[in-house]
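Presented below, as structure tokens, is a lone chain in the form predicted on its own.
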Amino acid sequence: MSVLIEETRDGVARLTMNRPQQLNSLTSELCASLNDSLTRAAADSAIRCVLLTGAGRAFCAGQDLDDIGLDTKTPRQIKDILEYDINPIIRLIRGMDKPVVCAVNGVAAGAGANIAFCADIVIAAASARFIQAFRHIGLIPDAGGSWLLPRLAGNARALGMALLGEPLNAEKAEQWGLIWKSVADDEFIDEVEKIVSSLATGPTTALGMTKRAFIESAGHSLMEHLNLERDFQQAASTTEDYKEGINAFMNKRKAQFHGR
């Protein structure tokens, strides 16, 4: 059985990771085809989206240890697996020219809290639960943590989540700006099929620069970010979709977007 369910449907590339008796770990096998897959949807111009969640009752409890091979003589190095398995998933999520929505549907801890958070729109069940376990065996926060949660948490949200290792519920997470949406368990999979079909029939170009541009404002001043946003959106008027949206605009009716 794959570790990675990959469907394709409706401009949405659809990556659930499947190992659900082990609340979705990672390995080294998982972070591969996460790799794989990533990097074929951001290369691919009829994905206009890419979902990602987790089977069964959990998103992703972090790194299994099983996997390291603690009890071998030539255990994994940390910064191996983080070089190599995961730091990748996170450059790509956030590196990819189109949006990347994580579907939180249980429990999301550790490195597998970490990604679904580095996502450009986050949407939570209400029984989620996000944990910075980092603490609980003596580790820091990876998987982009450090960086993410100060940014979107603010400091002290952040260093109690991470000095502290308690759940945080998905209430609490949207209440925080750690994540879009928490939705009732019963309607959790409406809503994010809501969602991803939205920006799958969007002017995908523009969304992506969106990203790029919200991304990159983190190191620019006002002034450098104003040149930005005018390149950008000089670039963002010569697309199809930009005059498709202009002519439905015009014309009082709904813009048929094509991402070109």
Ligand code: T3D
The other form holds:
Amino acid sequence: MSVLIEETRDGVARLTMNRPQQLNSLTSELCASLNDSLTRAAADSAIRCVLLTGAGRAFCAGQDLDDIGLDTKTPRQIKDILEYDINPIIRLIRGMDKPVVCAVNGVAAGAGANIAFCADIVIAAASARFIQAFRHIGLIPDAGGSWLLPRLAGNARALGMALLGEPLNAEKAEQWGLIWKSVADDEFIDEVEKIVSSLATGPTTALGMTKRAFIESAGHSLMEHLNLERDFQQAASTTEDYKEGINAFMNKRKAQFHGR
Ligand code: T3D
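Now that the form predicted on its own has been shown, please provide the structure of the form predicted in complex with the ligand.
Shown next: the complete complex, the earlier chain at its head.
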């Protein structure tokens, strides 16, 4: 079985990390597959939304701690694992101009939690847990965690999560603003499908620019950001989807967006 199951349907690239016995922890093979699939999804205009989830009872337990080779003569340097395996995943998710949804079906620990937190929409099953597991093995939050967590949850909660490494349940993750939604386990799949269907039939260019504008805002003053909004909005108004949106509104019908 492949360590990553990839299926494209109805404009959605569905990526399922598939090492359930090891809680979908990240080996270099799984990271390479994720990086390949995300790169293809970013470049393919027929794909209008990316969905990332895990097989079995976990979303992802972070770096596979067996795959580092600590007991060999040539263990991998952590900086190389981050630079070549894990950080490219974060860069691809944040960098692609289309929405990425993480469907957190179960436990998300270490880099697994932070990959989820960097997605554009994070939906979690009520039984899922998020763990900044790094401190339990003498490491610091990585995969963007030390940048993302204070911005999403505020400093006090971010530091609490990172310094204590306690599991945070999905409901609290929603209350703290770390994720979009926690839903009952038996409603999870249906809710995920509703979200990806809405995104994959949406005005893709505008959704991509919305994502980009939010990301860019981190480095802008309001005055600078008004200029970006002006320019992005001008670009959005040249799309077919904008014309369709206006036309549908005027004719009291549902817009049929084609993502261009
Ligand atoms: O070099 C570097 O480290 C680079 C840094 C990278 C960033 C990181 O992600 S660092 C953080 C790495 N992740 C962790 O430290 C989490 C380790 N896992 C856990 O703490 C627990 O497994 C969980 C809290 C996630 C889940 O606990 P539980 O009780 O539900 O399951 P379990 O029994 O611990 O795990 C089930 C199996 O998955 C088990 O294997 P076994 O005994 O059935 O053969 C366990 O060893 C395996 N597993 C879980 N996580 C990992 C793993 N195997 C390898 N690597 C893992 N990260």
